[in-house]
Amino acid sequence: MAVRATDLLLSSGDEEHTLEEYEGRMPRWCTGCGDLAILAAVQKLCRDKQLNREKVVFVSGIGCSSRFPHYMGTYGFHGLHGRALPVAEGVKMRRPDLDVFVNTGDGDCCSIGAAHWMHATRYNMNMTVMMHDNNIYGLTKKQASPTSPKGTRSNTTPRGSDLDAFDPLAATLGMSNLSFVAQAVDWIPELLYKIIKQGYEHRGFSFIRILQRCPEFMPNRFEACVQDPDKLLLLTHKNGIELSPGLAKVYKNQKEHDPLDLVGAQEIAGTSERVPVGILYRNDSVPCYEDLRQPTELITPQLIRKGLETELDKFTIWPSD
């Protein structure tokens, strides 16, 4: 079997990674912004983990959300708006070896990015999509978005926002082939940080809504859910999460929901009662598509110069002679 030089590079070392070699610019982000729990959450989940920094790649689309790749260190690629779910399925297929993690927005993601996210979620390529959702669109300076709460007031919504709030939890688990629905919250670090390691460690498309502050332009929209535990319901099970006795102490709502029940996360997510935390739905046998479309043989530079040739040489005019 052929194996990368690189590869024989970075297996050579036994050095342990640090906390501090995963940090990339000095976050940008607002006072109090949610984000940065969760730019927390993975640096922590890529140490513990002990990630080769140049065998990660975190894709972004447009955004508060997209600047993620740019605090991290690691590879990273910023997109277009509605865009890092092509750009990291694209990077997969061509390195399946890599981890591949997105990182989208209410927006990105909800509304000029939703076809994507229908069709990667058909697709199934081993990845962790976390969508950051605030309600709002923030980088722009407060407009509605698909998530944002009917009457909602902003710059283009001056009198209230007319329609209910689009629920991506529902929506995602009506689409066909999916393998990983979860929803976590910011200011909760210890769950937020289990259920993205879980997002992780499932070979799938795993999609992870996190309901995350914006203490700019939507400062008590989950101000309720923080100073009130009784408004969350905490999804536990011994193939999902389970409570530490500190967290289950303080949130008494709990529900023991199986992963593999997809009826069950339908009905827990069209409830409006409380807000669901945990794993709603995982398939661990839900095929991947670049395991599908593997190639046979190791691409190599000779390899594409042979392709490229023979496709250029359908096109090409031979003398008569």
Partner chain sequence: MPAKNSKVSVVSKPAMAINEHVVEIISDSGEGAQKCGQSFASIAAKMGNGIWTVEIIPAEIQPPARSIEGASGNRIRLAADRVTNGGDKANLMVAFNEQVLLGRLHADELADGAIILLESKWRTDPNAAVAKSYSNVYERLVADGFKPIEVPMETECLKLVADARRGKNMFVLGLLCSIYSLDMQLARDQISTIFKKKSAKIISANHSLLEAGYDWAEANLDIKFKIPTTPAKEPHIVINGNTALGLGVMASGMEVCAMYPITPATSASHYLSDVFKNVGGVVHQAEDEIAACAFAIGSSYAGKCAVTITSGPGYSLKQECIGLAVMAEIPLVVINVQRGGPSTGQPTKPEQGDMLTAVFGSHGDAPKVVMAATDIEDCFYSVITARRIAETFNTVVVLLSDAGLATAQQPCPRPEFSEDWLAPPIDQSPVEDGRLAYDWQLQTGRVNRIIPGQPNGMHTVTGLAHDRRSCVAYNLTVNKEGVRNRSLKLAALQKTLKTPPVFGDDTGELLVVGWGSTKGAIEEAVQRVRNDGYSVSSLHLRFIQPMASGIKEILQRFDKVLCVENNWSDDMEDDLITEDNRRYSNLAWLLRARSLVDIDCWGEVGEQPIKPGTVERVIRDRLAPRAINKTAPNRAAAGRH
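Moving on from the form predicted alone, please list the structure of the form predicted together with the partner chain.
Below you will find a single chain and nothing else.
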């Protein structure tokens, strides 16, 4: 039987990547945890984009949500509580060929890592950041987080927390050099997927706050929103999210919002009684830090020798003869 040349190759190297390829370890989150939905959306995105797994790095901090990288079939960096962003920046700085994603919790991002968040926004490095906001410290077993609503009973606030919740959307919309801000919820997979996808497609620092259910410690926190579509406000725009007819039918509260409109975004974040879902802000013209700081020449031993010799010349005393 004749063997065709094409059959001599074990693999042509251009097969479709399957969803399974993007799966890593078996998730150990609680049943019903919103993180599972985020994981599913991200794996689907990687598959749809046919990302080369070896070129993708998921960086996280510490928390339930920060276990995320272990569950991906890509490279991952599960680092320190609060420090995911600076690690991710370091990864990206001289490896622009890598796709960088960050998974961080509300404690991780808005409390211990808050300073990094503000500065990461300003650096505007090309990465997709998902802040899994369950309004609680999950991994350490139920302490109030900055985003816990006032009155939240937790192990550190047994009589209810005293302070109004910190608003990450309003905060981030006030930061300098902003380039992408969105809000998603874990219980509407279609929107979750679309929003993360837009974040990924945006070239710059894409910050996505995801309201994430923690049935273990905050079982009722988002229940009302889940049950009652009326509690959400869907932001739609031809340059933002466009709803499928199915969703449009269920979620009647819609607002046409141009992602270029920062003041409008701030108004929505600061004043809306409903939970806004969609792209609040996007500005494609903010330069990325890693681009600004790229080497101008190919780094070779010759370049280093030349640079070093030039420097040494400045300090040299030559023998006079």
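Residue numbers count along the first chain shown, from 1. What we label the rigid core is the largest C-alpha set whose atoms superpose within 1.5 Å from one form to the other. All values reported here derive from a predicted model rather than from experimental measurement.
With the core lined up, does the C-alpha of Glu20 move 2 Å or more between these two forms? Superposed on the core, Glu20 moves its C-alpha less than 2 Å between these two forms.
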